[in-house]
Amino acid sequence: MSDRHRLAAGLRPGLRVGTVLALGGLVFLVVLAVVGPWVIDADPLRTAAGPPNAAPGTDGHLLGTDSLGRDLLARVVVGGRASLLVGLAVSISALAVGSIIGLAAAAGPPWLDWLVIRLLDALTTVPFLVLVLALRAVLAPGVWSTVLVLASFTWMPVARVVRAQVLSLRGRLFVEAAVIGGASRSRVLFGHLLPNAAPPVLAVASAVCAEAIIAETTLSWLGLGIPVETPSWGNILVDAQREILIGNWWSLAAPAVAIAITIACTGLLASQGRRVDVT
């Protein structure tokens, strides 16, 4: 069976499906954040907007209100600007960045793939949190530079694959007959080579993005991440760490459900990208 043929009928049905379902989901909760800030009659930062510690439908406020008063809805809805943004920016880098040092290891000379590993195992052995402090000591709070501290740590395992994935294609049958047939390295790199080794890559792309969210959680929740005037889905949390112990449920459930909607939706593409047979 040629090559083609495998990574066609890698594309099952069922695959499309969850495809579909996964990217639906992901595109559903950026119109809602791009688009729901001018749908939704209420300021997410406005204080005494309605009664404090509202449960949710009372008195028009569907997700229910804060300690401040602050609709929940209009939080989690532009608070979700904010963090899918740095989810989508800081995969997107990593998948640029990765993508370059991954395939210039694996099609490059002996001592720059050496190199390479060594880099990657060093900055590996690093605690994630240290060098976040590190960062954060010379930047200041804002979600670009959440996205930067991020984006610096969360190309290596992008690397790996996309190494990974060269090194296991390069001898295969079309990329042979299209470096006889006089095509150049360029062309056999990225015009054959990068486009096969794609689906899992990308699967680790979508894994990238459900952990840059949880990350920008945690560093909300640590006072490192988005300031606490912008609103995000890690600030939201971090307001609700107090509002629980009255009671207030649902200051808790609203963003936490936004977060875990997102992790499905990237966790299901990712599964569904590592089950692509390229081989």
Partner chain sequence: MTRYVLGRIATLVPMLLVVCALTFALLDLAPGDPALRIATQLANGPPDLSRVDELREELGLDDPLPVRFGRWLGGVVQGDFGRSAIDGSPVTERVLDALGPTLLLTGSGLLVSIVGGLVLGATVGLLPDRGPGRLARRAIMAMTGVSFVIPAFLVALGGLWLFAVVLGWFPAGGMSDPGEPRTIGATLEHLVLPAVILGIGTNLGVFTRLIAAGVEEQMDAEFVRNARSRSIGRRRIVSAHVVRTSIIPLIAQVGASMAYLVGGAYAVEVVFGWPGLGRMAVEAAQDQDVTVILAVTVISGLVVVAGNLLADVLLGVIDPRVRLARSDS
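Please supply the coordinates for the form predicted together with its partner chain, as a counterpart to the form predicted on its own shown previously.
There are no partners or other molecules in what follows, just the one chain.
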């Protein structure tokens, strides 16, 4: 069986119920975020679109309104754009940066490996939130600066897994065969080692995506992420803390349910990917 077949078989573990559910949920959320704003006839930013703090189900406001009378359904649907975009962009950059650093550590000179390991250990001694706050103090708020902040501190698990995978695959027969067959160093690395490391790495990237969405909502909720002019699941929650104290649970429930569904789906995908066996 060639590497390529082995990989294809590994990536298609048969359609499990969990995988289908998770993918379906994510596709639903993405579609909702992309086309929803055209279908739902409400402006997420228009204040006094309805009575302030209207309960869910009040005429025309399925999920109710917030303290400024903005329609919560429209805000959650549009907010999904920013939150899902950040999650996707962060996991893609974490995947790229983590793969390069992990690969460099595994295939490079020993001192580089030593340095990378020390750096990985050091960055995991400080809570993620604190690191992010430190970088946040340096950058102006915005969607792309939030992506940059989060991507800077989420590549570590990817690098760890890539390094471990490459180190464990290096001694396999198919790699030796490629080397004996005269494949160049970069061909072995990028053509043989990296693709075969893919399934666990993709599982980690999926987990990173979930972590990025959680971090975005946390940051925006603290007023340090995406600015309020762009609705996101996090900055919808800015209101929530005040609102729940007077009993308006819906300003918390709407974005919270959206976040929970997203994390559950990406988490499920990650655990499915981990089950895939490449050998």
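So that the term is clear: the rigid core is the largest set of C-alpha atoms that superpose within 1.5 Å between two forms. On a predicted model such as this, the values are computed, not experimentally measured, just so you know. Positions refer to the first chain, counted from 1.
Comparing the forms between the two forms, the C-alpha position of residue 128 differs by 2 angstroms or more, with the core used for superposition.
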